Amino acid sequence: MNIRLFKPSLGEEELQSIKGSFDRSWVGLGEKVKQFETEWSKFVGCKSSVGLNSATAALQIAVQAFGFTPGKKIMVPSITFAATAFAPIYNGLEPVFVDVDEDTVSMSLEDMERKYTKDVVAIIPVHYAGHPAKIEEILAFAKAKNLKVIEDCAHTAGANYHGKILGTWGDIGCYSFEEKKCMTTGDGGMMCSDDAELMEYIKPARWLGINKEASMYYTQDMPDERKPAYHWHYEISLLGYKYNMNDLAASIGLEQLKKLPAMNKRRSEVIRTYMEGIKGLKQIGLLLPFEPEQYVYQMFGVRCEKRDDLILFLKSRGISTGVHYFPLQMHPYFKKWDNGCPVSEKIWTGFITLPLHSSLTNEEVNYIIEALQEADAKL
């Protein structure tokens, strides 16, 4: 066998939904881009979203809309992907890396509450693999800390904590739509708030600033019958980026977004035959606490001391395996930041990412875990 690490599943609908958009002659920006934020916040339960071309923009904006002073810093944790860490440097901010729990890969309490100085004005949790940070707790502190939040969803959609969605308990929730996700718009991104003044920001920040809803403040005194001349005004009153999402990946989306629980679902399935074949073995455990009965988890994984040796025997069986990820502040760019997490740094070595994705088959599963199981007897 070959199996993928990830894929995406699309299928005639998602073709029958972008022959739409080409049937219209419109495929930028548009009312396709429009109904799938309406959907957005109709599934995740909140007052509005806006789709963008990634999560790495969305993060970007969410601090951007903020208005931070240039030298604050933002704390994220030692362990995610290079965007979570970007959005701060790329608004003239300082990232605080913050030290992992052992178990869960998020963030760590205590070292948050360390590193805390006067200068941090933001958290940006991560929800690790679609594991819960503990969000609460964190919003607890930056509360009394007066911080924002802005959670980090590129690796869950649609997961229910305590009641309500991942990415709707801080100030700016960021999902991701890359290939490789929940679920796909080929590349893209959504952000989602309660904040109707901060979302206003947003929208034109994510089209070069555009915004075609302006007060057209020297029209005011116009006679009524000359106004319907100026469809084509804009004004542009901020620092706005091309991140906009366009028509072709919102088609993909809206029926992306309908397939998504079942998609959700036979997740959730392959982790519990993932976690029930691997019990017991001596030399591989599990990379997180995971509950497929209560979260949404884009990537599953394990933990082996011998992780090298895994990844050489399961390419040799065919599989796909990956590392997510090692310690931002060991990168070379990051370097500068590092102000030592020991944690992250201990545990990392021993990751490994194994294939999930709603496509795999039972036979293809349980392949992996003889494979897994037969490795364990042989390291």
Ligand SMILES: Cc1ncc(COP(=O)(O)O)c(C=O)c1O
Given for the second form:
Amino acid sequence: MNIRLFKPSLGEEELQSIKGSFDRSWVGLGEKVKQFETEWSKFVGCKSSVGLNSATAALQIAVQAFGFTPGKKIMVPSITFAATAFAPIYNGLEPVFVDVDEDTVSMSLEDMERKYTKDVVAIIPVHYAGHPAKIEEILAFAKAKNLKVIEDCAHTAGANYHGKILGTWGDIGCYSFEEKKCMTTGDGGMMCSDDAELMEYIKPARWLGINKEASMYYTQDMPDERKPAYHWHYEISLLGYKYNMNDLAASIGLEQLKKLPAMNKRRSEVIRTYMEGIKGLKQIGLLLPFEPEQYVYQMFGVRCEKRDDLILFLKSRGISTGVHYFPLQMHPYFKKWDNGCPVSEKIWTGFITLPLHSSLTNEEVNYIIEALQEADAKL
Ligand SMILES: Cc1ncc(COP(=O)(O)O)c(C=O)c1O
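After the form predicted on its own, can we look at the form predicted in complex with the named molecule?
Time for the whole complex; same chain goes first.
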């Protein structure tokens, strides 16, 4: 056996959809991206979505949307992927690392309150592994302090939390369609909001700031008969990047979105099987209080004090594992923002991510469970 940690589930439908883009000879930013944005807005229930080439780009542009004064601060959890903390830095702001809750590995409300200062302008909570952050409490705090909230939804896609899809609670939600995620476009991301005006304003930032639709100052006083000569004309009113999604990615995304509910269901089944299988083990416990019937998880994992031994044992059985994540403030680059996150530094040493994808077979899941049971008795 050789079992991958993550694996996209792609099929004939995605291939045919890409073929459609080939047949139209349109593979750049075009109608397919627009269509995918519309379908995504319907799926999550938001007014506006903008397709990008990654969630990293989505988070960066989402921060840019609010025009914060450089030097201000944004709170991010200490256990997350680097992209969450890079978003403020790309915009000339500083990350403030907030410690995590020991059980849910999401932002600790107590530490968030403790680390808040007047320079903080926003919070980027992460729904770690797909488990909901305490978004209602975070929003209440943000409202009281007049902060923006950008949800990092890279690990979830379509989970309903207390009647609203994760990613539609805050001011902007950012999703990832990178190949390891709940659904994929190869690489890709989506930024969502109910503030359609804000999204219209920030949308050109994904494509060099180019705007062909807004009212044009240069052509506005021209006689009408001359205007058709300016079909090529565009104006740039804000700093932009080359971060757009393209039609090839969107073609895949449109098919993946149709399959997403079934893929999410299969992920939940796998998690349920894992949970049954490791119940009662002495040295191996669940990474999170998983609720697979409620939420959508991109990752599944366990905690084990003998983490490295367990990783080596599973490796010897052909089972891939990972560790998500080495706390950000422990990386050389982020050290200068280390402000003390003792819980994250204590708990991460036991984390092991196990294979989770929608094409895992029952045979593979049972094989992994048997290996975990054997390791638990042996290590
Ligand atoms: C929590 C988190 N945020 C953001 C990202 C960035 O996503 P992308 O790879 O689409 O840029 C990731 C990717 O793994 C992630 O795990």
